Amino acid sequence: MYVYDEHDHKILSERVAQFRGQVDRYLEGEISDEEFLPLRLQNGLYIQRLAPMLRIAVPYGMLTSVQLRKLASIARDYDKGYCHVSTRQNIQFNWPSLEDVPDILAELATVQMHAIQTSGNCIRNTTTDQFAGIAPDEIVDPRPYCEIIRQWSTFHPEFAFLPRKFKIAVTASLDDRAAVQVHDIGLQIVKNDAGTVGFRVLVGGGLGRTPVIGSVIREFLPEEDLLTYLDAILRIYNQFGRRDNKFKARIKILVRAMGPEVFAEKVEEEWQHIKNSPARLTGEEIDRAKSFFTAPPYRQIDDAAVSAALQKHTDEELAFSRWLNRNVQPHKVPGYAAVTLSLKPAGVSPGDITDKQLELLADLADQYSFGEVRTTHEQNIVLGDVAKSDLYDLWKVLKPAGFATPNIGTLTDIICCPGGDYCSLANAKSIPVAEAIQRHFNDLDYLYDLGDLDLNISGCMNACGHHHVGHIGVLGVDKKGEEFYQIQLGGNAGEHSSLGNVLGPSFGRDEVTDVVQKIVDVYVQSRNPDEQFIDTYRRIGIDPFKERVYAKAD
């Protein structure tokens, strides 16, 4: 992980003091609501339905055990004993008081954390693959490039007040686990024919009110040109992006209006003026960023012997076998594995984690994973560097803590925004719908038979639950003051990204689970051997699902 130096610490301390003064003046009536709005947003503070919400930055999803313990103490002392993992890999507190926020930020600063630019019309937290640096299929570790982007974008004076919020994601694997195609800028690390590392650049993706798959504007960008090219993209957006209508202010609207080819031409023209400026990365600067992401002291492990020992445990305990199959992923170092801790047990709001769980997680990170964890955009937690010889012992600890639900990638591993229970923008509640679906589909054998199936729920068109790219997407809508839910099918956030299609008229909350069951029934009856839901949907289309769901009873 990147380690803060004296300059970073000074910047954070000054920022906390600055915001403390702004909060004091606001509470004393010296600053109006309108004036305070941009100040609080760029410090991660929202006004929600029942209380403020504070969003904490977790750059590219990396957290240390020290930071976990600090988050636990904040949850206990300033909130209601829990926090929430968001789809941008950040941490959210839903119940702080405004008066306490400066104190919270001061505490976060002691462990190299902050809430800077987690909201507002600026460049937000850069996200990446939760298995970055350990995935066997990646070209290079994408985290150093994320850190370079973080340092470039934080407090960048030219991009502090963009037409609208701006999100960047980076992936280094063909199996895109960072959803780069639905970001304002998506960067896929590639190698050209000469073996040189660079980026395939996509622009204009995004969800929300107008969902769009991003367009490739450059097939290969050398790594040294990363920041100057991003500068050029942001300058074109700043110059031509709409500011008269926030619903048409995202870069995806600009790219669509210009056309990807014209937008790319304007970026290239701008880039020619700045490509050889001092902002061009040097090999030394890239190496400096890489130096913060060195491999931990892995042990030499006999992978074959450990695998044989694990096989004995899987033969004897079905529950462990299920967990090993669903929650444990390959690692590039022989004898190690990445373990995903599910934050989706039935009856718990997806992505929520308590103060006691955070402290246990910190202890587990220290004992099993070199003191580090990763948050995921699917709202789970990853221990990235677990020796395979420790997997069985780790599982026995995870079970009573509520972390071992073996449902990763299944229908009940639901991505879900906080919805109407918290958010003032939501049209409908999301959490009760997620819980009802989880309780209904509680047969693990049935879930495993269904295979990989993404179900995403959003409480409004802002799409914080990424419903557009769920294989099954659920959207809360308002009908004359009543909560209803629209169903979409066929979305996908991976390598072959697609946007879901609306099934038809919306449903009441108590109907949603039955509708999902009918959709699943059509899939089971129509699939070919070993065919996943998204493949069946793409083969047979939406009509068979629509016919079943809207069929009138005899």
Second form
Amino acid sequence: MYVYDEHDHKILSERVAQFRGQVDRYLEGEISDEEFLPLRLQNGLYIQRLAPMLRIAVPYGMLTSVQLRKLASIARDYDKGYCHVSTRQNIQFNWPSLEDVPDILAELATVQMHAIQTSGNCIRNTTTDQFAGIAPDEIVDPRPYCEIIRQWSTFHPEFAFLPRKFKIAVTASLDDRAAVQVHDIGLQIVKNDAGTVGFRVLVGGGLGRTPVIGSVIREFLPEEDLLTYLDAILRIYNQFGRRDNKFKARIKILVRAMGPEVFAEKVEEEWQHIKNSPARLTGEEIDRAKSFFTAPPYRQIDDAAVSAALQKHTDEELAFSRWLNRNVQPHKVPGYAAVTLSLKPAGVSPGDITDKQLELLADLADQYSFGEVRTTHEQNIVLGDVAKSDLYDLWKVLKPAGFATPNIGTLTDIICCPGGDYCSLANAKSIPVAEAIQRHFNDLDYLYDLGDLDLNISGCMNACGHHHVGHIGVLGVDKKGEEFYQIQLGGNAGEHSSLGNVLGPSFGRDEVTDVVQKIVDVYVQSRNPDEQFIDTYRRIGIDPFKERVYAKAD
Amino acid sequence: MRKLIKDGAVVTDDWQFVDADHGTVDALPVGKVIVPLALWLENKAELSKHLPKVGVWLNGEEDTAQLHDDVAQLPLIAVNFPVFTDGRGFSAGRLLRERHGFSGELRAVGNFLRDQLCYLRRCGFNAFSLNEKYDPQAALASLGDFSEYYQGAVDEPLPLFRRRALTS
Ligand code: SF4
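Having seen the form predicted on its own, could you give me the form predicted together with its partner chain?
Expanding to the full complex; the earlier chain stays at the top.
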């Protein structure tokens, strides 16, 4: 985990003071609403339907137990005792008052946290693989590069007023858990033939109103050139991105209009001017960043022996065995595992977590996982470094805490934006839809039989719930002031990314669960042995689903 | 006369700003004038005779390279911010300083916010014609919102990582 030095602390405390002054001047009437808008957004502060929402940055998803305890106390003191894990791995508070925000930021700063650039038309929090540093399939740990990008993007003086928001994701494994193909810039860490680490650079991916898979503009960028190349991309975007129409302002529209080749040439030309500037990274700096992400003191564990012991428990307890299958993921160190804590039990808004749970999580992190946890874009929490010999004890604690719902990767592990219950941009509510589906599909054996199935819900086109890349996507739409839901099929995040296709006319809220059931039925009847939903869909196409869902009742 | 923030102090502005549509060379007021880029480019020979009493302004979207050959002789270049959310002027400032080598007065004009002063300063601006609703004396504080930065820019070419390496 990165640790702030006096420079980082200074920058952060100057930010806290700056924003306190801005809030004061706003409350005194010196700053207008219109002027305050970008200032508060660049500090993660939205004015929501019911109250402001404050989005706290969780750089590349990493949190320490100290930070978790601070979040718990903020949830208690300034909010209603809970917070929300967003689909971009950040933490959101839904009920702070504007007057309290400067104090909240000051408290966060004491644990090296902030809300910098979590919204607004600037470079947002960089995201990565939730299993970074522990995944067996990664080339190198992507987090040092994320930290380098975090520092470069924080208060970048030239790129704070871009045409639109700008998101960067980094992955170091082929199984792209960071969805780099649907980001403004996607960086895939690769090794060239000489074994040198560098980046494959994609631009212009994105979800939202016009979903697009990003284009590769450079097959191999040496690591020292990372920041100057990013500067070049951003400068081209800042100068040429559209500013006349908010819906056409993302970089994907520019890349499409210019064509990826021309865009790449422009970037290359700009880059030639700056590639050897002092902004060029040094090996020393890369090593410094890496020094914060070294391996914790893992114990020597006899993997075969613990596996045998686990086997005994799984034979005896079905519930444990289910959890082990679904919520425990492989780790690169023998004898260790990553454990995903589900924030999706039925009856709880997906991604919500209470102050008590945060504190328990902090204790569990200290006891079982070297004091660190990770947030995931599926809105769950991961304990990254659990000794396999501790798994059974850990499960015993997780169960009563509501963290052990064994549904990771299944239909009820729903990605869901806050929707109409909180968000003022929403066309429709999303949480009640998720809840109804979770309650309907409550038979675990049936869920497991359905296998890996991503169901994602967004309350509007902004696609915070990533509905385009859900195998089943649900999108809230507004029809003459009434809430309806459009269904999409065939989206996929990860290595073979694809965007969903619209099934047909939209449905009322009480019909959605039934439609999902019909879609699932078609899959079950059509699948080949061991075929996952997405593969069946790709084989048979959308028509059989259409026919079933829109069949006239006899 | 209008107040101006220049080099960290409040001063009186002795330049006159010529709007885009009021510009013919004959109609220019006497004294120091800041003329639109188009007028400058079309009448460079004539206007050059009045140097150093002529400055040029452009919009953030206009290509700064058009002034590449002129930066050595121009005493002042102004970048106009049509709306404060239009960040093109920040790139324009850096390009004028870092790529074209302009060392005269680089002035921000138009619709920018007091809260953007620090970023503007970092991008090479040293003069700010702030909206008159602000108290310029109070606004000076925003120039120094930050005294430490991660990135290199015009004010401090070395990014923090290079400066860290020097001191450790
Ligand atoms: S998708 Fe729409 S409704 Fe949902 S959180 Fe985003 S903006 Fe709000």
